[in-house]
Partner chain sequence: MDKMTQLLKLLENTKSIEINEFRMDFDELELYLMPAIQQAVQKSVETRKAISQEALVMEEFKVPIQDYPGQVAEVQLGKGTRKPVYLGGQQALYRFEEAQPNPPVVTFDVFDIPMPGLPRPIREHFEDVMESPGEWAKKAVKEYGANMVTMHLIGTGPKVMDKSPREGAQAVEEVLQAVDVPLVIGASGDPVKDPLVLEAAAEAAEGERCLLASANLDLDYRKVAKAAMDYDHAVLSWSIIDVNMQKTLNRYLMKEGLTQTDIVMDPTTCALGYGIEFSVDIMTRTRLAALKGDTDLQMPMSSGTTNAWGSREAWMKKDEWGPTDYRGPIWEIFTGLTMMLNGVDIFMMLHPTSVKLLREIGETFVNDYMTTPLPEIDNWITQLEG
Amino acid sequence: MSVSAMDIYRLLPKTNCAKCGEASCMAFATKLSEKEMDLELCTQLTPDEFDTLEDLLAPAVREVIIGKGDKTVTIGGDEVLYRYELSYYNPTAVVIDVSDDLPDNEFEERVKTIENAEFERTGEILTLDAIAVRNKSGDAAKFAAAAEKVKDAKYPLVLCSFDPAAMKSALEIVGDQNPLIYGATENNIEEMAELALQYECPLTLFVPGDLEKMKQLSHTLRAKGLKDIVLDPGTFTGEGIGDTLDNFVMIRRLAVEERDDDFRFPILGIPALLRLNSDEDDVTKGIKEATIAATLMNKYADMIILNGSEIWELIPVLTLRQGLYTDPRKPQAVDPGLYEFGEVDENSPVLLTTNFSLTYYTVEGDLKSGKANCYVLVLETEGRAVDVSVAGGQFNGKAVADLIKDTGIEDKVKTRKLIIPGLGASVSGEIEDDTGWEVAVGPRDSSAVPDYLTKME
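Coordinates for the sequence above, one chain, the form predicted alone:
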């Protein structure tokens, strides 16, 4: 379970020295509980007190960093089973694989596709997180050559081979970049553990469908001094997907509820196996792969490896991830104020919307695609949508009147006509009374706004 500020405060010096930058130890404890400050800022702790607090603050699932410098991704760090209990802090890392047996031009093109895959949603650029180099050839020299090709790639690396000799050849090229080693099995655990220790890299433990064996081997790795471990209990993409989910859930419960040290590590899922083991057409495989990725992401996967790189497959996966890792306690909002679209002048229409980010960016997209020329007043509604802010009282006449005054829109246009969203119709009269502007009730759906504006001309 998550640690409360009071749990932390009891172990702090309670001197209120303010050397941490906070006015009191209680304020510092609150920031620690919200992961907004580092324990190192408290200079009054003895080494033993520091260790006790550090252990208390450690998340149920260990954070594992892959990569170095400006090419890193952090996975794990979860403290709870359900998002309403506490935010999920490190989004699921989405990784695309590339095979070492591809011709040079195809290999290079695939890497570029991975690096350039991105799209914008609600003001956030959604991208991939890492590149997985797969030793499909089974040849150590080809695997090393592939590692050389991605040495300067944009993203951190996952090296995929069960052959310790091949893994060593690749680590000799990129071992200093802290790649994730995939992976250790019951048959190669000694050799892979030695490589992980030698190159100080995180190591994946692959034990398909046997959590008792996974616990045993995880304990073996920890006894050797390995701390950065990733668990792969197997991704059974066919009828066994239910067993996969059961294993993912059980591992996370053992970590969060039981604090079982052998399972307190990030979980890796590999939806790519569906494509690699299926003879179906690419579209069908892509749909199924994205579906499995979404399913595993919903059930505690901290990293997923995909094979498909088409943007139509990635969009639903990355969009779901964005939603899952948006803090439900903090409404997503844009800055209130005045925004211009297209070419505006003193005769341009003036629209009103709220500062809920999804509302604003939907309106923005519809206005841009419809080539509309207008001003948009964005009202501070604490990140609430139109209907919610009407019900909650944030969407009201006085607030709109203040917004008109603060933005100086009356100095920019001759018109005194304001177009409000259809969902705000119930407060149109109030807005007219408080602003002195004529209010027109526009469409309920912003996609209809460009045509609405055209008919007004």
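How about the form predicted in complex with the partner chain, since we already have the form predicted alone?
Lone chain follows.
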């Protein structure tokens, strides 16, 4: 769990100088514990005090930044095992690989596919986060040539090779872009650690299926002064998926609950490994690869590398990520106002619902699938569902009257009849009084609305 405001307060200067913008040190401590302000805002700390507090405030899982400037992605930073306890931070970075032995045109096309992959849902553009260049050829010169080709790509880079010489040749080209080095193993750890230190890049530690050894090697890297480490405990698919999950869960538990410093790093999963030695058809491989991605994202993967780049495979992956990483403390709401469905004119019916995202998108789905033609007034209920906002008082006559006025709906339709959700029946009289409109109580579930509208006609 995150550190308490009291623990933080004890280490602050307690002068209440207010230079941070908060009235008191206690208020500042509260903001720090909720991750709403930065420690840098306190100007009265000695460097030692600052370090102590920074340690105390460090998340259970270290945040690792990959890339530089406007090409960066941050992974890790989590504090809890379950999102309902706080929130998950820094959405899982979704990465696609490109192998260095592809012919120039294919290589270029694949990079373009990665850069252009995007999908819009609930008003947000979902995209990929990085490109993994893979030293499939095993050849240092080819790896360097591939690095050269992605030098100006849109996304940060992951460099995949177990050969320190090849890694060095690629780092000579893109080492100043802070790529993620993949990776150190028990066989090359000295050389890879040295490259990571020399180029000041984050380093992945790959120790498949052996957490005890992973702990030792992570410790070795830390002792060398490496701070930005990413852990890959091996993505075993097929029957091995259970062990993969266990390892992911154990690492995260050790980080969050035991504060085991050797495991307090982001976890990398590679669903692409599902394709290793598989003789299944491409579609099956794509579906299975996405399935592994979903499994690992649910249990703590901070970054995943995929090989499939078909949009039907990426859409569910990006959608799941969006859901898991929404902040449960913030109400999920759409903009209140007037929405149109189908063909509308001055005789179209007018419906009312709330701005809770789930309510709104459910209504939207039902109206669209039922091919309804109507206006929908969306009431600001601070992201509450109908029954909750009726009980909580946000769903009231005055608010509806204001909404009618603000949206100008009275200039768009001749009718003065409002259809309210069945769950809002108890405030129908109040709405009639405050708006002067006639109120009809509609169905309790919006799936029945299209039928209801047809019958009304």
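Here the rigid core means the biggest group of C-alpha atoms that line up within 1.5 Å when the two forms are laid on top of each other. Residue numbers count along the first chain shown, from 1. Just so we're clear, the structure is a prediction, and the values are computed from it rather than from any experiment.
Once the rigid core is used as the reference frame, the Cα position of residue 59 differs between the two forms by less than 2 Å. Relative to the superposed rigid core, residue 182 undergoes a CA displacement smaller than 2 Å between the two forms. Relative to the superposed core, residue 356 shifts its CA atom by 2 Å or more between the two forms. With the core fitted, the CA of residue 47 sits 3.0 Å away from its counterpart between the two forms.
After superposing on the rigid core, the C-alpha of residue 449 is displaced by 8.8 Å between the two forms.
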